[in-house]
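Shown next as structure tokens: one chain only, the form predicted alone.
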Amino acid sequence: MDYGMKNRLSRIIKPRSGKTVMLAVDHGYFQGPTTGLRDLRKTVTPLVLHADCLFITRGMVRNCIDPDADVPICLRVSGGPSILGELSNEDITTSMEEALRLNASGVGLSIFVGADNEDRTISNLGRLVNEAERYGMPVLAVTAVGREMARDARYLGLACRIAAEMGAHFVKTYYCEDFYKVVEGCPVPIVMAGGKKIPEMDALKMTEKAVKEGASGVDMGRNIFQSDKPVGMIKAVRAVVHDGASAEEAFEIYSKG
């Protein structure tokens, strides 16, 4: 891994921890303006001095973005159809030559694994890897599974196995029953995704699991900007991924907003 690659993860991955807690505010790429991302300035901008890493589309970064914010960018690079046609059916939508004209510390995009369109997906990441490689750009892989398939720690550990077979840098996925043994087969970092939202402190929960059985954080969403107190839940999240902080420690935290 050359210098620039280093660099890079590093403003994504904190060396003092090792740990990360990713701000996924990606979602309109395929569901419009959901849920707290509306106005996704708004959202976004108390967020930012907590997060360590935003995960972006390009648009929202050059209209939502301040230029001046010290943040990392991860930038979302595929994508293609809504949630009104067949989710795995994605491509490759943003050029590594826009990746670096906005700074990006990252690049990141989705596979489907056991979905229709699952050769293509991981034949993305193949292709983004080989060119990400030449520029020291890392890619994040963002796990999916068929909608037959359980999210355990077979179908899990399969997709996230793939992801670093294919090069992937990190990876993203859902936390399960045996999440330690996604970790163990996956010789990359991994990030857990929040996914829906819960009540807060079943969210803090699952964080601290995930932390414990070997994540290297988290690239949470709706859990936090979807929250009542979204500022208290970020900074929750900070305290139970950097800080080793319980849930109910960490509870203490969001409470006090």
The other form holds:
Amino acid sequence: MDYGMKNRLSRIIKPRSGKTVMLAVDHGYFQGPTTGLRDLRKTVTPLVLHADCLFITRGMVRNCIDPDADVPICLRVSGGPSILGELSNEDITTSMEEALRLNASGVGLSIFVGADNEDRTISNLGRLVNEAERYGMPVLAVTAVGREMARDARYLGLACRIAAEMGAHFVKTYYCEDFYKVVEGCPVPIVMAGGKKIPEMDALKMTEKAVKEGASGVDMGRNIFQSDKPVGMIKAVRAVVHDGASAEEAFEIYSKG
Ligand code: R5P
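Form predicted alone already given; the form predicted in complex with ribose-5-phosphate follows:
Below: every chain and molecule of the assembly, starting with the one above.
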């Protein structure tokens, strides 16, 4: 890995702990003004101080994140369909030049394993990695599985391994039973997506288990910004990820807000 690649990646995955708390706020790229992100600037501003990185589209960076905000950006560069269409019908939508212009520390796109356009989205990843390598830009592969496929260790393991084989520098996936098997089969860091909003204690327990089973942190959205105490929740997630706090200890942090 060359200097620029390592330097950018270390802005996302912190060398102190080898972990990261990425705040995912890219949902609008196919969901529109979803709950909690209708006014993205208002939601994200108090959370920026506590996030190691934002996972976000270029449009929201330009319009809602101040250029002097001290937070690394991992830019979502894929899109195409909305929630009304076939979600796997994605292409690369944002150029590497744009990522460099926005001073991104990484770029991310989705692969849809087991879905209609699985082959094209995996090829997209390969092409993105080819280009990213030229500029020392880390690539995050977001593993989305087909609607009819179970989110279990077999299929998430398949998706994460394919992402790593294509050259992704880190991978995002969901938590599942036997998550450690997904980690074992994937030689690059894995960050856990939070998924739909669940009670805070459950989200913290899931985070604790994921980290214990080898996750390099989280790229979490709804379970933070849809919480009744978003700042408390991101602080609590940080305590689990970076400081090895238990879910119970972290819940105390969340409760204080
Ligand atoms: C999903 O496609 C988006 O990329 C989100 O970034 C991802 O799902 C993580 O957000 P959440 O924790 O809300 O699932």
